[in-house]
Each structure stands twice: as structure tokens, then as C-alpha cells.
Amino acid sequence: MKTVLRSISASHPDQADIAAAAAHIAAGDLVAMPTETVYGLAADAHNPAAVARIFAAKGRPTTDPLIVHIADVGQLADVATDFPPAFALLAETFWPGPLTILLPRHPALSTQITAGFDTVAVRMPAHPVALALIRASRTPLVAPSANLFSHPSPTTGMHVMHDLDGRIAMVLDAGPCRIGVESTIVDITQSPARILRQGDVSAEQLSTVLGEVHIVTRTLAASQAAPAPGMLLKHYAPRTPLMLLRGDSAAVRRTVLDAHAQKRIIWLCYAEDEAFAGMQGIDTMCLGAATDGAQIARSLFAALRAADAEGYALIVIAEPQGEGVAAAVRDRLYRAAEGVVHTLA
């Protein structure tokens, strides 16, 4: 299959491009679309063959469920049912946006999408291209991240092409994603509500709407069915081994120096460490200021992919501090490091 890469305006998408992509969706093909979080691999949620193609194209286990994307709440009619009382307020507050809500699955929706669970993850993305494609397709779209399974998520069209060229019909390339990490997933089918995956919408923000909210930290193996995506232990991982550090700046610098003395490394550092790294001759990619969680989130996956392409023996990175989206970055790094965190004295 030849994959068509189509550049498209992020704010004013060309309707001919949208129509071409929607025609692929109608034919049961796969289209990568930009969202505000990461690029998603879209297919008709009501076409079982198309849904199966997503798992095949990504190499994704069927135990890892998919998120259903909608353009308006009217599309929920045959996706979810028995809406919990908190749903309307959450949707009014955070949609369109980077929040996925776990709801009771409508009986008409295939459990192929939900890994056999009777709940379904639903989101309304805040991106003009994604919304236009969903509307033009006249159906909800399932759309996991548009990458090979367990690789760092794609935040540009070229990231998608690197992983999926020849496996999918089209990529709508609208430039870099605004947020850079996947949506928050909250389960409101239980009380108190549970955050199953952290993202740009923080626990603090959700608590203003829901009251008490629990963050689920349990990790799963690929063989275990998950109620929501992003819960597997190994995820978002580069091919190059990644060393994740937890500790103060001085301890991090000592550890990086030791690693640099032993092998060819790249340090995904923060702005505060760039001068030090330069004086020591350590290769770096800067993710932004250590206190700027939003910039770190935007930079993370692109940096992991770029570092992976350079043939280093080791990628080294320290956990960012702070709350909000920085907590989501820590979660992604924990999974990229397969749960191994080096806590420094």
C-alpha cells in the first residue's frame, strides 16, 4: 500500500483533503489525523474489519482497547449508554479537549474496541482537522496513537510516516501537536472517579468537578486486558535503553557524568543543565526549563525519537518536577523505562 502524505492547515483545513480522507474511512481504510495531544490512527468505529486493521497495522495486542472520537455529543447515541451524573458536567467543562471519559458501552458497539470490557473510552478532540474528519466521515472514529505499538507516540506527520508508511492509506499532516502527550482518561463508572491515564487535564482540575478522584498506578502486561489504553508497563519506549533518574540536580549530574565516561550517551536534559553538559562534552537534547511541564510534554516524544535515530548506547533523563502535565510526563517516562527508576542519594 502506498501511504499518501497530505499537508493540511491546522486551523483552516482544506475541505477537498478532508473529503479524500473521509472517502478512505468509508472504504474501511486507515487515516492518521492530528489532534491536540498526539496523532491518531483513525478508522470507522462501526466497521469491524477497519478496527481489526488498526491492531494489525500497529502490531497492537487486542487486549489494549481503543478510544472512540466524536465531533458532537449526538454521536454518543450508539457508542455509550446509561451516562453517569458527572458526565454532562465533565463534557461541558473539558470538551472539546484532552480528556477521555470512560462510560458504559452501548450494546451495539463491538467489544473488539473495548478489549472485552463493558465500558468504552470516549473523547471529543480539540483540533479542527480531527473534528472536520469525524464530521465528514459521519461516524465516530476509533483512533489510538498513529505509531507502532509501544513506540514513542507521534507528534508530527513525519513520525507517523516513519512508523506506518506503507501500512495505512493517508496521513493528514498539520504540523506538531500542541500538547504532545496523550489525553487524560477518567473512569466515572465507579465512585470515586479514577484516573486511569494522566494527561494535560490534571487530577486537580478534575477534582474541582468530581470531588474526590483517585489516580490508578497499577501497571499491566501486554497479555492482560486493560480497561483503558496507556496502562501497560512497557509503553512509549525507544529502542535505545533509557535510564530514568530521580534525585536532585547534583546527583543527576554525577550520574550522567559516570554514564558518559562508560559509553556513548545522550542526555535529554533541562535548560538548567545545558551549560554544564557543554563543558563536559556530553551530547544533549534540551526539553525546556525544568519547571515548564507544558514545554517538556511538547518536546518529549520528538526528542525520544530523535535520540533513538542517532545510535546512542543509552538515553539518560531525569524526572521533571511539579504537578499538572509534568505528572503525565513522569508516567510516560516510567513506562518508557519499563518501570525502572534510579533513585539517587
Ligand code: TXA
Second form
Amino acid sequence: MKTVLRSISASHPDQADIAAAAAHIAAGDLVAMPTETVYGLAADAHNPAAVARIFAAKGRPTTDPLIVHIADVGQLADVATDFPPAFALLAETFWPGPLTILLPRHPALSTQITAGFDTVAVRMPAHPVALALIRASRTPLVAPSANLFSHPSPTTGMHVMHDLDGRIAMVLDAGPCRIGVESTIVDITQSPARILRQGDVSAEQLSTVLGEVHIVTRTLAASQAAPAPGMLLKHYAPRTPLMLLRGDSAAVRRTVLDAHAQKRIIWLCYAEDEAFAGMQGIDTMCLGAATDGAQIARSLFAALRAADAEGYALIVIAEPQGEGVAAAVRDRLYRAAEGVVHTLA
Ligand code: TXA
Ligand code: MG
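Since the one above is the form predicted alone, can you give the form predicted together with the ligand too?
And the full complex, kicking off with our chain again.
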């Protein structure tokens, strides 16, 4: 299949391009669309053949359920049911935005989307292109991240092309994603509510609406049998081995120097470390200032992909400090490092 790569304005999407993309959706084909978090691979939620194509194109196991994307809460009528009391206020507070909410599945919704579970994940993305495509398609769109299974999520149209060129009908390229890590997932079908994936909407923000909120730490290795959805530890892994460091700046620098003496490494560093790395002749990619969690989140997946493409023996990265989206970055790094953190004295 020839994949059409179409540039589109993020703020004022061209209606002819949206109509062309919606025609692909209506035909049961797949369109990669930008969202504020990462690019999603969209298909008509009510077309079983199209939904099956998503799993095939990504190489994704059918045991991993999909998020249903809507442009209007009215679109949930035949998607979810028995809405928990907290839903309305959550949706009002955080939608459109980077929050995915687990609700009881409507009996009419295919269990192919929910991988047989009786909950469904739903989200209203805060991106004019995604919202325009959902509206023009006149149907909710299921959309996982538009990467090959276990690759880092795509934050640019070129990342999508790298993984899926020839496998999907179209990529709507609106430039880099504003947030850069996937949405927060909260399960409100249980009490207290549980955060299944951390993202830009923090636990602190959610607790202002929900009261007590638990963060579920999901750490199963791929070899363990029958993991629940999204629990795979190795989920964001680059092919190059990744060494994740936890410690103060001096200890991190010592460890990076040691590694540099032994191997061809690349250091995904913070702005504060660039001059030091330059003096030592260490290759770097800068993620942003150490305290700028938002910038680090925006840079992370692109840097992992770029570093991975260069054939280094080792990628070294230190955990960012701080709360909010920095916590989501630590979670993604933990998975990329397959759960191994080097805690430095
Ligand atoms: O930011 C995002 O959420 C992006 C953009 C495209 O919207 N989408 C995304 O989708 O990250 P995906 O499929 O890559 O990740 C969705 C996660 C998976 O880990 C899946 O297991 C989990 O959501 N999930 C979906 N439905 C679920 C359910 N019913 N119960 C538990 N987890 C669920
Ligand atoms: Mg994904």
C-alpha cells in the first residue's frame, strides 16, 4: 500500500485534507493523526475489519485493548454505560486533553476493541486535527500510538513513516506533539480510582476531582504469563541497551565517564551537563533543562529513536527530578530500561 504523507496545519487544518482522511476511515483504512500527546493510528471503532487492521499494521497482540477517541461526549452513547458519578466532572475538567478514562463497556461495543475486557478506555484529544478527523468521520475512532509494537511512541509524522510506511493509507503530519508522552489512564470503575499509566495529567490534579487515587505500578516482564493490558514492562524499549541512572549530578557524571571509557556511548543529558560532556568528548543529545519536565517529555521519544538509529553500544540517561509530567518520564524510562535502575551512591 502506498502511504500518503500529508502536511497539515495544527491550528487550522485544511478541510480538503481532513475530508480525504475521513474517506480513508470510511473505507476501513488506517490514518495516522496527530494528538497533543503522541501520534495515533486511527480507524473506525464500528468497523471490525478496520479495527483488525490496526493490530496487524502495528504487530500488536490482540490481547492489548485500544482507546476510543471522541470529539463530543454524545459519541459515548453506544461505547460506554453505567457512567460512574465522577465521570462528568472529570470530563469537564480535563477534556479535551491528555486523560484517558476507563468506563464500563457498552454491550454494543465490540470486545475486539477492549480485548475481551468489560471496561473501555475513552479519551477526547486536545488537537484540532484529531478532533476535525473524528467529526468528519462521524464515528468514534480507535487509535493506539502509531508505532510498531514495542517501539517508542511517535511524536512526529516522520516517526510514523519510519514505522508504518507502506502499511497504512495516510499520515496527517502536523509537526511535533506538544506533550510527547502518552495520556494518563485512570480507572474510575473501581474505588478508589487507579492510575494505570502516568501522563501529563498528574495524580495530584486527579485527586482534586477524585479524592483518593492510587497509582498502580506495573512491572511485569514479557516472559510472565498473561499480563493484564498495558502491563508489559518492555514497552518503550530502544534496541540499543539503555542504562538508567538515579543519583546526584556528580555521581551521574562519574558513571557516564566510566561508561565512556569502556564503550561507544551516547548520553541523553540535560542542558546543565552539555559543557561537561563537550569537554570530555562524550556524544550527547540534550533533552532540555533538568528542571523542565515538559521539555524533557517533548524530547524523550524523539531522542530515543535518534540515539537508537546511530549504532551506539549504550544509551545513558539519568532520571529527571520533579513531579507532574516528570513522573511520567520516569515511568517511560523505567520501562525502556526494562526495570533496571542504577542507583548511585
Ligand atoms: O495518548 C494516548 O493515549 C495515545 C494517543 C494516540 O491518544 N494513545 C495510546 O494508545 O497511547 P496505546 O494503545 O498505545 O496505549 C493504550 C493503553 C494500552 O497500554 C492499553 O493496554 C491500555 O491503554 N488500555 C486500553 N483499554 C484498556 C482497558 N479496558 N483496561 C486497561 N487498560 C486499557
Ligand atoms: Mg502505545
